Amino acid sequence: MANKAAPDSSRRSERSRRAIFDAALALVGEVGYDKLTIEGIASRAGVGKQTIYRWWPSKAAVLLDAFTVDVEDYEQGLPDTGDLAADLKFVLRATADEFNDPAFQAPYRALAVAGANDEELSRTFVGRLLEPGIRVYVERLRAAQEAGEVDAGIDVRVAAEMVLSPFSQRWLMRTGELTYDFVDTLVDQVLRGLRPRD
């Protein structure tokens, strides 16, 4: 009689983890963050709620991991074609497309709201997602500064936030649409203030 291989618990755990992530992301879009529950996630994922509590302390922690597990890393940085305005517009247009996608909006907005009341969650979200994103803008602006496209006296961290903050504010507070025209105008106006002085 052939010996059967023992079940691979790590593969089973990874399948369960992925099912939990998929369930959390789907449910937050369907019912919103306030009505999202560990019980609901467990039921949708086909696991016991104790399985979830073994890995995460709260629904916010589940949602944060679910939302960031497949986020592309920022190793490649922003494109550098030698034209700072074109590079920033290219990336921000793609970002606008992403932020306008309902599948992206629901978990991101939920985490923003939860983070406003949970300092630890906010720190984790910033460290895992926001800070690496800001860093690639800082690096691209520093390269432009070294190339003479940006004034040598500019604080490139503040400059990166000048580009990103109005974008985030408009989306988060729903003060207007994230359109390509908005992105292009934002980049042009910010860069007007960053160019070298004669």
Contents of the next structure:
There are 4 protein chains.
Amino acid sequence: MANKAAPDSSRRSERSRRAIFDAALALVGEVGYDKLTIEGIASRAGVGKQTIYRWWPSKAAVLLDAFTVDVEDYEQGLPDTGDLAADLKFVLRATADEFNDPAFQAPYRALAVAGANDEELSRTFVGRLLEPGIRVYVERLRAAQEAGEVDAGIDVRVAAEMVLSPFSQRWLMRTGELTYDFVDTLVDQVLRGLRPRD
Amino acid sequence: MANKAAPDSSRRSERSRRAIFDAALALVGEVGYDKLTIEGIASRAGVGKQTIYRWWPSKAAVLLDAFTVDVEDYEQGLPDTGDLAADLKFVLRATADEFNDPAFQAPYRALAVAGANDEELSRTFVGRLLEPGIRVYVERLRAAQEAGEVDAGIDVRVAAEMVLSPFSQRWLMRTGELTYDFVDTLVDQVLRGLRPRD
Amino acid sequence: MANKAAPDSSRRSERSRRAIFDAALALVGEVGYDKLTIEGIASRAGVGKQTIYRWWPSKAAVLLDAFTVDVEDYEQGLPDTGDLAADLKFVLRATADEFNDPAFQAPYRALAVAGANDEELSRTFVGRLLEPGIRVYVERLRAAQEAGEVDAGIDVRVAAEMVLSPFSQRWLMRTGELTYDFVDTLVDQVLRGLRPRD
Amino acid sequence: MANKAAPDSSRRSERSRRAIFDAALALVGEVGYDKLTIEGIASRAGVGKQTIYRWWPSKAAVLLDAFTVDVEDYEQGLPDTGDLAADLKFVLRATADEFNDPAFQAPYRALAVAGANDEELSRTFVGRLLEPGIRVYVERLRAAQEAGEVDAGIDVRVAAEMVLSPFSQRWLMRTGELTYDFVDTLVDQVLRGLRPRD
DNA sequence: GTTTAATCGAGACGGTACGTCAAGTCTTGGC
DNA sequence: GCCAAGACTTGACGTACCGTCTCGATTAAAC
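Please move on to the form predicted in complex with a further copy of the same chain, as the form predicted on its own is already shown.
Time for the whole complex; same chain goes first.
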């Protein structure tokens, strides 16, 4: 079933791996995803093309690895000051700043997009980046639910999406700006619906 | 500002235009967006490559035109039976069926995605397809607001996004299934927050 | 049976064709046949690789065409002064000079060699370059035979090879020098055997 | 002058050496010289690439060694029954049979050819395979000369080439068949010229 | 018999060229 | 003047080998 005699990863060159990540991230920022090429990455990294093809199936996969190396930081979860609205606004405002940073936009948007046409890649992208991001919101909401701040009948997963999806949709599709005002309104309107009934 | 001695559209061949749309839509369904080529469209349509380049700047633009020709049907707005929850659920369930249809997925997803990397195209896509879709929801919500069914303090645009974005995000990013259950829960939780305060 | 939709040769670019020939001949002289590459020819000729692949199947075929364009000059046959020995020596000495010219050696040797491993090419090479060269000798010998200068029982084709093959073999395999002495001895010893018997 | 810290041949693996020869000869027969690769030989021989590069400079050199291991058999010289014509015809007919054997053709032709573009290799090839072959003919002719069967004024080296070159040239360049008829005619016509003058 | 250093199988590496595909431009002949 | 057709230059694709390089694991010579 293994379709090509898998390479021996214990002999892999760490130096090349880093150089490829650095080159890929730099280039996607400079020329954009469509004009990002394997040859370009290889040449910028001072690496043979084969070294890329040996370890990754596509430029999207390279970029995904390169990106996740720098991004794994969902470990600590969302802050919990006891004030759910404040906590959500605080984190979303910070995320808005991050999403408005051009250096971050190019690779992330590229991956979102590449995923849409490549189901395999999509699953990795979602599992590695999107789901963990959603999960921390779900957990914060569940905590609030347990604290009685959120109605027991609420589906917290859907609630989390009600906050996150309008946010990322605006950014991805460029249907609107990610302002603090928007973030605040969004959080307020979502939370209105989560409060326990009288 | 005219960048090439614009072609004389009065002499344009309608037969070629249709053939190109048909070929583009057929091909994007068969081979996917990434493997869709101008040469492929031209050859399938029995048309010279130049005829495509004369009238469109990119394969995405061709596809966008091809797609919108068949889709302009937001004219009538959302139903208004007086029961907001029922109306939203009804339309979203129908939309879920549509989005789950493979024939519809390929070109739509391709466009969503192509837009992410091409700001110019993105604006057309959003203006021509996305915004009209959002607007009918905004209008239905405003009607409900005027009828006193929705609190006067609510930002109906954000409310519309709270319904639509989780829905389209799930589909686009494959973060979840578009089931009737999901649609119902989503609508219910959003509407909880919109009700006028006591 | 035609295996690729043959290109339309009436629309062929003569300018590209010449540039390819010039580049191929120049490069084979500079770097040798083994290091001659299609990419090198294309780039030196200012031509796309595809334009070469469209019209020729291999670098050997390009070189063969390039070479024969410049070489078709067997038209006039060998001189016939009535003195067979003198005529043969005269022509072979001139040919020795030619074969000792480095500019001529590279492509000719390359073709001889490429032919050895490619039967198809070999046939063209032999038919286009080698056979015509042999034929003029055969004709000169037949004339001498009719003039009674060569025995009627002699196989002139084999006789021609007795003159030409030692000559070209020495050159091709580097088994000896092509000196005037060698040429003279060779002609004399061959002709000894051709004289009519008493 | 030793250009790399020469390897210690006393520790050389004989088993690997044989395996490499076998693989090289087998492969050149199967895929031809052009498609013969060092990697292919190494993998077929179950040997590391370095083991080949350590002991040979090129695939041609490997093949030359592989070939000469099996071929050293010029020791005994040509037969001398006293009948020069008969002796030459006998040996050349046998050689014709050998050259017409496909198993022999591939490596030999490959080497002849590789030599044309690689002067260093050429010299080894000529010295190790070609010259010894010519020499036995030269010696047989000299014996005949001393026996008074060949004119004293004849250059026996050139005479040997008059027999051998048309033969090998026909084979190498595919300008004609190696039939018994050809061999006989060739020998007869050459010998006509060698007879002592009246 | 043990030590020890070179050779060995294996294969990752930086490269070059392959032969193919498609992009976007340009030219030709037909309507 | 638009059109179908397709040759052109360009540039990237993914593959095949090159020749160099490291990595344990033999393995045969020197101790």
